[in-house]
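Below you'll find only one chain, the form predicted alone, shown as structure tokens.
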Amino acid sequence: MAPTSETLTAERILEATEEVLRRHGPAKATVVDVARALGVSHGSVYRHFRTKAALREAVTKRWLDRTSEALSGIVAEDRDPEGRLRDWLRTLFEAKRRKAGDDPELFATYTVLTDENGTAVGEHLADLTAQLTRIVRAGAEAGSFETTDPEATARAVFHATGRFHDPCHAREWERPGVEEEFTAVVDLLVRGLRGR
């Protein structure tokens, strides 16, 4: 195969892999399919990703990182922690729901990939709880939230809202009333964090 005129980068390979996964699904997608989509040999892909498993883990991490990056901006904002917490939880819910609703085939593919890539998922969950910890800590320092352990509190908030971001609940995200349920859970958590 003739190389394409563009330089082959890891990012281009990951973009092509996502398209191949969308078309073929995780069971049938191969490195040869990715190489074919790029117009290069499969050896060229392997120079960037040593194994098929490494490529699948990288594309999974890239997909998960999109959510983390969208949320990190909220964490960095200089405003009241309660508003940031509410916006962070809302943005997480909307991002996951959008992924599930806008491209259900790719969402199903990534659900399979995340099941096989514990490292990428573990890092993603650690990053999300670290972001939440920063917000909770800021709330404790400002006197808005009562907690002696921001990290444990952040983990509890994350787990308490799992129904609105864990992919195993994706089918519930479009049900009537889910918005009200989400708001009720967040309101309850915020009242508990205020401690007054």
Given for the second form:
Number of protein chains: 2
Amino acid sequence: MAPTSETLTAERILEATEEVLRRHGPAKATVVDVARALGVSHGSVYRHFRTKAALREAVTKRWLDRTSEALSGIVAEDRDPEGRLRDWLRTLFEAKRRKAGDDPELFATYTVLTDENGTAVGEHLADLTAQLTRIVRAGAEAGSFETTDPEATARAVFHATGRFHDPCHAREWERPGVEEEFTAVVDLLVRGLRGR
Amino acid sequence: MAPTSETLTAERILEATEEVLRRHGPAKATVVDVARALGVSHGSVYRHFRTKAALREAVTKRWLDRTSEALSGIVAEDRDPEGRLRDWLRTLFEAKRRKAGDDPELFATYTVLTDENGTAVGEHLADLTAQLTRIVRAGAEAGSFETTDPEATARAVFHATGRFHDPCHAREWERPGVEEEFTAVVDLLVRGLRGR
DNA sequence: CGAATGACAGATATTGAAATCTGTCAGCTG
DNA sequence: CAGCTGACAGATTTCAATATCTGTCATTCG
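Could you output the structure for the form predicted in complex with another copy of the chain, given that the previous block was the form predicted alone?
What follows is the whole complex; the chain from before opens it.
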């Protein structure tokens, strides 16, 4: 724990905040705790983040962005759109399920954070549906998907698979049979995308 | 408010409990309140329901059953399965949305109740998917739907439309554009059901 | 005699006083 | 002088004392 002597940067504060959230949970993580973890006064933290809410929002954004990045690779791949769509949805599902299953407390912490940061979540969802839209549009152009409005269709796919990525369904991700349920939903959607 | 003199029956207790829940909310509704509303001692209530939890579960069941009954009519109709499927889903969506929109507090109360009564909810969901299965099977037999496993397919349809009936998405039901989102999802699913 | 009561023990919830936290800012420090 | 500090006011949280509730059951009532 030596290099506390480095200059205080927003990045270091965010890292310390994540650690404090991990240790104390969302209800008891205070700005004072973050400052203490960094060996500075809490006033210094307020030099980088106007409010506690802003600090928590920044942490939330970082966390959400990490998910987006992991998925954007699949969008950029050069393969058949149907395969990419299936992989994208499966990767999203698996990532969420792993996070919720491996460290339930941390996942609960981030669920609280996302609940209080509707704006950041909204941007994240816009980001994800934009990714999906690219895949759907590629499929439409390749003739493998049939749609007049790729964006609306992508949103429909995203909403229809909500059960497998929306945190409010996290409890159900451990139940036996979810795998099959996920596959059934995706199969049905892909058949719908292919059209007649 | 005269006929308090009738004999104390489980039915009357349930009605009083609903009223107390409506007035005080789920956190502050006590068995003592229910007894007071009925003009009896709380000991008498315990003669009909072993615990407070059992009483709340019974109230929850009643509420959920009312929804099921409203939908079962559509299942029994003698029309094309696709139309029945669309109407069934739309009716479910509209009913939930109306309940959540018209009396948000009461809806929140029942959301708390359903959260604490996983078993009753499970039975309710089994009931609803059984209804859906009947429609899907009728469609398969009529040749308008293509599926090897009507029950699994019905569950997939139910899960895919979760955003439009699961209480944890209630906030989103008031947003502009949900109508279109609902239609987009249902259209996609119906196309998937029709097969090639 | 069956149904209802109300006193009771242990569990849970409420309350208000004390402690802590948030956000600001005048002043210190390197 | 740019960045940090720590004292401060008002808001929020904690905690322990107090009140209420749950569930039981010996007793009463009709």
